[in-house]
Amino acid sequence: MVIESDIFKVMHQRRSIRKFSEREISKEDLEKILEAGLRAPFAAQLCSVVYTSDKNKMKEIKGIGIYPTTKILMFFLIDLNRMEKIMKLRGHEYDTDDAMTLWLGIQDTTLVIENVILAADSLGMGSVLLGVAPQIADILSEVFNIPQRVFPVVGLCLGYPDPSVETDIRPRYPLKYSAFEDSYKELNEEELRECMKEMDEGYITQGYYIKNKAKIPLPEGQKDEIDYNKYSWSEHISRKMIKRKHVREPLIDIIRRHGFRID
């Protein structure tokens, strides 16, 4: 097993990975991966993580388009349940605002997150975040027997990648434009452009859109005068804003029906 060890390195050419090869993953590693994932720092160890290996099972998750070849999937969990029967060993009785609590196990939970991506990147392996976990959380209940009080954040398909397929490293803000010192700075229009050219470039000169058939239409009786030769990143994210496409319903109602007092 070849190992990287420089996390900067890692950090820097990690990209998603969205088809991976038939190599299985061992418990071993994976083992690995998830305990470097439960060492990163917490507020109250909110998360918890469910995954499966079983084909039928990912099967049953309808509604978050799970990629066919992904060998491990997992979903990350604010877990306040476990939390409150600590707290009734402790002869405490939980008392105290969701809404900040679900804002810590986000914290929780994201870092975690990480952590296992990283980690797993270290050992050869690639992922792929599933950011519409939260609005599948009744069908994710019904699949992992997730009782009330926890909640899904995020998912993440695993695998090794597929030596056959390339993958680019997507660009990023220029640095200035996103960290501040001692003061939030306000972008001029000239400085958003720069951002955006940054971003649009990257996605059109690698023909992301392109391959992936990526193009959200716009809503109806818009007309839509932008081909896929300038179909950007900033287009492309403001048309997911506009469109709710990947919105069934609010999520705080669904936050509630999943055992959370959020008023």
Ligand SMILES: Cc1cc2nc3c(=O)[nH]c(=O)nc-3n(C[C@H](O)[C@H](O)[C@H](O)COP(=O)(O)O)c2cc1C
Given for the second form:
Amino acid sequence: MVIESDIFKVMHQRRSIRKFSEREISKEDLEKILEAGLRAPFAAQLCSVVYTSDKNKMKEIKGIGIYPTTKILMFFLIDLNRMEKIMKLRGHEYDTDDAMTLWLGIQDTTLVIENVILAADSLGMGSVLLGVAPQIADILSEVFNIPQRVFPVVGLCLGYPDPSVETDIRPRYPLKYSAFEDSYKELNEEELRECMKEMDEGYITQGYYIKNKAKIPLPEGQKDEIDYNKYSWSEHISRKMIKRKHVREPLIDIIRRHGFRID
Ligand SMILES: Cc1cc2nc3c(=O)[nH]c(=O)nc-3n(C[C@H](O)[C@H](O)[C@H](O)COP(=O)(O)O)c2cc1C
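Form predicted in complex with the ligand structure, per the form predicted alone context:
Every component of the complex follows; first up is the chain already shown.
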């Protein structure tokens, strides 16, 4: 087996890429990363992938923020349709609440996704996830002929990074506040502030929100007193979490519309 790169190097240098060069992804390399992706551990092989390099098709997919220079756009799907057909061939009937099966599907699918991301990075490509995929499930079903009981978890824009764009490696919480030996640790205020500091100073030093003009407005009627120099990751992510409540159709309704039974 050919080892293309040190896996730790690939993991530590990975960052989301949002601008891609003109270089095309070869069919061989695409297959290679998908094969590697689907080597992920699985509970029941509940993941399928749809992808396209067709710009017209990409244009039909509205409301998810596809980056315009994307070479290949992928969607990772929880696929109960295939599982049920296999069960049927074996003479079994699927007749149960879907909550746990959906959970297994998310587990199977997310493992495939990260494998694909790392495999692509190890071949010099870059990618960024698109998290709004479940909310545009109706559009995706239309564009990719996705049947009932198959549901998108996340999208992925893929390509070779544009060499003229330098992309920083983003910080993470300190390990000691995310991984706990023997017993979960509730963080006190000082420790939480340390987490925030690590993230906020990292993003502010990199000028991320100023460069990307990525400030999220507060809900109507709330005065915004934070300017770009102070707008930080912990503020951004908090605003993202509250915004979610105001704008989207409840996910459970969309999941049910796509044929899943949640009792
Ligand atoms: C589930 C998920 C959904 C995401 N959705 C988006 C998205 O819609 N648009 C985007 O630009 N980045 C998206 N991202 C990328 C994150 O913003 C990014 O991973 C995070 O800021 C950390 O940066 P890094 O990937 O460069 O380390 C998403 C990431 C995840 C894991």
